[in-house]
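As structure tokens, one chain now follows by itself in the form predicted alone.
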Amino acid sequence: MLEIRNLRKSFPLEGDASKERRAVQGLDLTLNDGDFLVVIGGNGSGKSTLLNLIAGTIRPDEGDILIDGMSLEALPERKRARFIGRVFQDPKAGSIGDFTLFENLALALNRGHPHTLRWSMSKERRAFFVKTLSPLGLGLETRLDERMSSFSGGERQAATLLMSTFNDPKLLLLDEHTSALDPKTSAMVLALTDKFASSIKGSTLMITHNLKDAIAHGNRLLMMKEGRAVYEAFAEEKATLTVADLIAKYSSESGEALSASALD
């Protein structure tokens, strides 16, 4: 479960300094195990300033983070990778393109775990990664020891989310995991993303752009707007929304008109 309580963060005012930019004020939000939350908002609206406030890349102002009940207060990004999987916006971002597949699928999963990388260099391991790659339908099983740099984004974010995935995460974060590919690339993602995401013990968190995408997957809908939740749907209501709602919705929440940038 993870919870998050008066969760506050602001930033320098760009060409003041003297000023403040408010990213998330006094946001709580709870997330039970098996919850899949979509987060949507203009740009500048905090989606990003909460998963990585979250994530642990920077530190919140006021306010708490827990998971299962633990503060994430004195964690810092690399020790909280232990149970929060993350997908980055960058395909190049959730792997290293001079390892082969192998190695950092290796890497992966020894996270947290004091274990060396030739311990994983086993048969058994080999086996494992086969397993694990074959029911994605992309043929990543047979290109093991190809350097990831080979690979194209899509084939790399499938493999990302698989990554992120071993150890059974408390969290998985997707960081607008889809935005820089096609649009073919990008339904095959995000279906694994719904396969990754029912099969974690956990909850998962997907930022995104694109309404429709937004509708289609999880079970759970916040809108934000200049950091603060300005409306939530859970799975029923969800079930029923279109995109012409959502604009509605944000036009009346907000009293502006929903940015062209997230029908992208």
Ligand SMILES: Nc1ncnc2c1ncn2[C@@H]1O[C@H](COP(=O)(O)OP(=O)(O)O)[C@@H](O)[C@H]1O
Given for the second form:
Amino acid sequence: MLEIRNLRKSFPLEGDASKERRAVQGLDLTLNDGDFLVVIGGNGSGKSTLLNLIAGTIRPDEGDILIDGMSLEALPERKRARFIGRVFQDPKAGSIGDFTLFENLALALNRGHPHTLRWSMSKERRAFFVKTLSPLGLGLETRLDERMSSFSGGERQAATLLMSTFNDPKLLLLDEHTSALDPKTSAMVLALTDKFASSIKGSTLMITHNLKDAIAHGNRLLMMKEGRAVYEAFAEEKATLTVADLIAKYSSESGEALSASALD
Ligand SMILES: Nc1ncnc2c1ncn2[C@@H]1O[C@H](COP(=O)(O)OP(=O)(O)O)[C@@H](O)[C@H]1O
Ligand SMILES: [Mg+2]
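We have the form predicted alone; now please give the form predicted in complex with the ligand.
Every component of the complex follows; first up is the chain already shown.
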């Protein structure tokens, strides 16, 4: 379970350090295990800042973030990575291009078990990787010795999703992880995302600027505007939302329209 209370983060304004931009202004959020929250909002509404604060990439000015009742305050990003999986927008960001798929998977597996010999047998690991890659349906299990740089963006995101869930994270954080992909590949990676989100014990938080995707995925929705939650939808309400509803909600909350690209 993720609990966020009164989270605040400001950045100095570029060009005038005496002023600040409030990226997240007093956000509260509780996610139960199994929840899949979709986060939407215009550019600069604080979505990535929220994820960065949870992952520990940046520190909050105020507020608490707890996972299963434990405050993350004293934990650096590296330690949080043991129970927080992340996938970024850039397909290259989640794996090392010069390393093979096998090497990348082995690194990801070791991240959670640095001191165990459980996975030391190469043959055993290979069998495990084949077993976990096969259900993705992309044939990646036959390409374990290829360098990661030879894989497509969609294949890399699929592999990154797998790696980020190896250690059954308490939280899976996805920051527009399909927005660099063509529509067909994006749909494939989102279908895998649904599978991974339901296979982990923890919860999933996915940022998207695509309103159709926001409607089709997840059981909860959070709309952000200027660092605040302006609309939230749960279960049945989320299930009945339409793109038109979201556009109407956004403009009634902000007087602005969500960008047309949101309708792709
Ligand atoms: N590291 C940073 N330094 C300065 N300003 C930042 C930084 N990160 C984000 N911001 C600012 O905070 C606001 C929220 O940004 P962000 O969370 O990236 O928005 P979103 O992901 O919703 O597009 C923006 O105005 C952005 O310019
Ligand atoms: Mg962002």
